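Form predicted on its own, single chain, as structure tokens, below.
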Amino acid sequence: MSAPSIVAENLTKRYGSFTALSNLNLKIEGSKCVGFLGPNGAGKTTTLKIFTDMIRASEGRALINGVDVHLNKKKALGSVGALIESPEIYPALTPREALSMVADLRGLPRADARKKIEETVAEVKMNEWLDKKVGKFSKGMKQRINIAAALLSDPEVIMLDEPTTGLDPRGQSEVRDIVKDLKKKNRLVFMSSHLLNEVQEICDEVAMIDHGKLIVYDTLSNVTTRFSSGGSNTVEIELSRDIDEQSANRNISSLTSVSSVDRIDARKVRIHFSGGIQNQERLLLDLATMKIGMISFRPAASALEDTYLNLIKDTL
């Protein structure tokens, strides 16, 4: 079985005079969570409903595991789960109802409708609810029951628009929760987003696209290397065990490229480093020989957001 991909070539689409996007190119393979950065108006939920079909390009095209959506839509998207945007839900029915509907127009057996329904449900941890009216549901478990909707057919590839817009936090960590467990499973998720620290949690690659343009599409950690000013980098690791401010500023600051060390709280570091990617890749293995009890190493979120404010100006 090939890896899951999606394409864009030369994509664009334009309103009149307005051009939403301008000749996108990208192109994403394998079982990952690629995080679509942007400003406001910068072309992610366009791009979204081209490769779901529910708009048209005015040129370029758009290919989910390399059939072209618009000349073979049922093909295409036959593999694809999306939610775009927030749909709403029936509030008489429950999300059994609800799903057996969504079911009967994806074209499942209703032999298997029922187990695959009560499957989806568990898997965005809803179970309890299967039964009741969506209309006295939060937000946030009206949007789990939307990604359930989204999960149904057991696709490839799962395109999520902004899936925690609107949510309270308790729902944005629920979802994100959800998005997490989703990458365990072979999946290609493609998930636009305006919140760096949801990105920065969630994501293994990153796609900003500003003005209709794609700036950069690369690794989370290659991102924040390459565009963070003054060449300086930054990484927050977590340790299983407690570590004292003297420790933490003697020992780990010894090391090659590391410039300065804040310790955050007890189990907490930033680590502020020069240098490129081989430079972290080789603080991470010497932190691994310190034996402090790391169980986490990631670029800092102010990582993410230095680099967001770098590559785009125009429209802040």
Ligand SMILES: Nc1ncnc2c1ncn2[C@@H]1O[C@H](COP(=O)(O)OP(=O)(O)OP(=O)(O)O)[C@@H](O)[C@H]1O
Contents of the next structure:
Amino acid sequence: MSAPSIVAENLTKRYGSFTALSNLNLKIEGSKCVGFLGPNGAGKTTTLKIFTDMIRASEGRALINGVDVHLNKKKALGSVGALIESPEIYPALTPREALSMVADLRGLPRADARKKIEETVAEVKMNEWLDKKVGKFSKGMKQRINIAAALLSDPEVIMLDEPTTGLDPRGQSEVRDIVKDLKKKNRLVFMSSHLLNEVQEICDEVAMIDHGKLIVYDTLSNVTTRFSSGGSNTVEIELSRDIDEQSANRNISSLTSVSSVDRIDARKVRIHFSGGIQNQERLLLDLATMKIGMISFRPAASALEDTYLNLIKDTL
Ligand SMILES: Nc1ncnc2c1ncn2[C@@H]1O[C@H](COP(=O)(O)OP(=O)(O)OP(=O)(O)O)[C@@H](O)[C@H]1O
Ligand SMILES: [Mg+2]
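The structure above corresponds to the form predicted on its own; please provide the structure of the form predicted in complex with the named molecule.
Below is the entire complex, every chain and molecule, led by the chain shown above.
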């Protein structure tokens, strides 16, 4: 099975004389989560709608797994699950009933639908609520059911337009956890968001657009190292076991290029270091060699924001 892919070729969308999307070229391939960032009106929803054939591009092509979504909609969208404008689920229905209707609309055979509904509802951790009326659900729970609907046809490519917008912090966190798990199953997740900390936490790569033009597409780590201001960088590491203040300070501070260390809590440490990608590579290696139980290594939450503001301000 080849890796899932999303390709935009010279994608342009005009509304009258206004160009909402201008010659977008983007090739995303593999099982990962890509954050789609940009200010209001940048063209994110427009792009996602073209990819799901809700609107038609003025020029260019949108391909899913190599298939043109406009010329061969059925085949292309057969491998896509999308959540673009979160639909309101009729409050008197249960998730089972609502998802059965979606399954019918999508032409899923009845015999498969039942099992599939139970699987997807379990994947969004709503199994206990399968036969309860949606009217009583929180917004976060409803959004999880919307995600379950997007998963019904077992998609390899998942497109989400601001999946956590409008949810309270708890709802955001619930949906974020679900999205984090989505990519584990050889799926490509393409997700727009205004929440940079969310993108930082969930995504492996970011694509940024502004005024309908692609500004950058790269790994999270490359983007933040290449474009954040100043020569200093910050990463956060997570540990599987506790680290005390003294060893965090003494041992990590002594590594090459480290300028300072903040122990955020017993299992999270923020490290400021100087230099670029080579130093970051070296730091990662040194930390791994220290065997302090490091389980993740990411640019600090503020790094993406810093980068975003740097990249976007030039195009205002
Ligand atoms: N049907 C339409 N007719 C005219 N202009 C439109 C239409 N739909 C979108 N636009 C314009 O296209 C531009 C891109 O809109 P789009 O919804 O893609 O932005 P976005 O990046 O999703 O923004 P947001 O972060 O606010 O959701 C905006 O300037 C918007 O006003
Ligand atoms: Mg939008």
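For clarity, a rigid core is taken as the largest C-alpha set superposing within 1.5 Å between two forms. Being a predicted model, the structure only gives us computed values, none of them experimental. Positions refer to the first chain, counted from 1.
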After fitting the rigid core, is the C-alpha of K32 off by 2 Å or more between the two forms? no
Core-aligned C-alpha movement of A248 between the two forms reaching 2 Å: yes
Under a superposition restricted to the rigid core, does K49 display a Cα displacement of 2 angstroms or more between the two forms? no
